[in-house]
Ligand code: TYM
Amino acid sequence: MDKEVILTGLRSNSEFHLGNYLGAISPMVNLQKKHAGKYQLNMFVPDLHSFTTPVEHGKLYEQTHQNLKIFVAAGLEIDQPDTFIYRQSFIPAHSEMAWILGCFTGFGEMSRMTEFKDKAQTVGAAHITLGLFNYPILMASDILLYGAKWVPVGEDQRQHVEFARDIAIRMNRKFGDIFVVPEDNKKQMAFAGRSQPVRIRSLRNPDRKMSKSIGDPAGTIMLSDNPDEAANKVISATTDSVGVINLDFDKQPGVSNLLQILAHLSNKPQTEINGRFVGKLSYSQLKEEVADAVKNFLADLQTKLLTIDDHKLMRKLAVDEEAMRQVASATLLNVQKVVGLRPA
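Please provide the structure of this chain alone, in the form predicted on its own.
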């Protein structure tokens, strides 16, 4: 690989919603547009990570395929020669590397991961698995196998990127320079071009993020929703009794969430949207504009999904997975040699 690698991915454990699209899918597509020809973009589906929380196993394979189609409908150019799409589970080196890295990781390191603590509370004691506990090790494997310097992630994953740096530095000190060390989080955020991640809130419970997994159908806009029904969800969104529009996620999270959604769907600066609405006394016009924006967005995306060539997408997957299998296997073999599993 003669270009620096950007690695990014999004779990395939469930259908995507509007929060996924605005917070992750759209930024990933924009990364490709911004860096085409300058960097190698590894956009993979971390399907093994899907098991860290409850999943409908009978739907996982097809859901992975459907979610890849959404990336294409969102504007991902699969003919770009520096872009590689692949499924994590189709490259066995991910799992074996994770085992090796895990043997050089302390129990205390994993115990301090705040995302594990948060998700453990969400899924409940009956669903807390070892996979949920140690998946930062698998994530480190995802990163280090391909020498990725740039790993744009949301706020909840930054601690895991730092762990990938830590384990890479630890292994390099012990065995020599076997891994490319990812950049630190400050540089990662500057590279991604944003100081704050996009976190779309639930329309009914705006104190928490939009999510399918917490059973919030009225507050979650799925990308497969009927556009008219999705618009009605916006009209029924929870706001507040303040009586004046402000962008303030602490005091007015519902109204602020609507302002945020409108800015992203209209592709306009947040300041421009705020200039039109902040200080107004009625919430109805804001809701109506957001509802129209959501309706038009879904109608357009769903139309594009119908035009995607499945055979072309699967051919791209097959070619890229073979290419990435060779890269990952070469990295794994080097590690196997230094730890004594293969002859030096």
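Residue numbers count along the first chain shown, from 1. Here the rigid core means the biggest group of C-alpha atoms that line up within 1.5 Å when the two forms are laid on top of each other. Note that this is a predicted model, so its numbers are computed, not measured. What changes on going to the form predicted in complex with the named molecule:
- Relative to the superposed core, G254 undergoes a Cα shift of 2 Å or more between these two forms.
- Core-superposed comparison between these two forms: the CA of A291 exceeds or equals a 2 Å shift.
- The two forms, fitted on the rigid core, differ between these two forms by 2 Å or more at the CA of I245.
Since the structure above is the form predicted on its own, I would like to see how the form predicted in complex with the named molecule looks, so please show that one next.
Chain only, nothing else included.
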């Protein structure tokens, strides 16, 4: 029997930040460690998605390459035979499948996507493109082309994974079992070993998520930040006037965010971190500990980044892109047959 597929993608519109790392990169690396040999793992760069929000196009190609290196520095073992890395635009079936799926997607369905509504507000009217509007369809193709059941993503992308599941079910009802249906949100959480989806907040505006498409340098920890400067961002993080530490994202989003970051970076259960801090230690003690954790994490990652063997990475990329082109083309051909574009 084919192995079940775990798949995730990270745009290369800019460098990665701590939210990307904790929401998607580290869960994927942990899943690889846990399930080596038992599952297939696809970790790719959806480069076509990268300009759903404005980018510097002259830098995109190199940024994609740089971001692939981060996967490896973060601990992704590219020697594992069941692990595949690739760039979306190098596999044309993604775009073709997106067109077909788009013809089975309602306008209203896309209009309800909260991420679209959020981003549309932040990028401003002049930059609300059709690409931003319908990218969940391209994302569904990314998932369905490889029969992925498991899709670890941060909280902001959960609704899109649910859409991939909905469209797979819809197409299967109409055309027979053409797609593997991704698991529902609850099972995805359990599989990733989480009780709730990860949403890392801005250090400055903790009501908002940490994001690279919003100009918020003081609130965002980029993985390339100087470790000392990043630690200072934590020390200056916005908290509140309650004066007592609690994990309560509604009433105390700033301190809750710091508790959350500490639990993830130290790989400890949230309850253990809460047990040490909640109602006991001061805001400054919490900030200092988080600042140290962030500083050590960045220093370690940046040191590893310097040791990446670029030639090996590029060889792996070429081999995997060829292998994935075959898988994606086979799925696409099946779909082309059932919709009447190719002989059955």
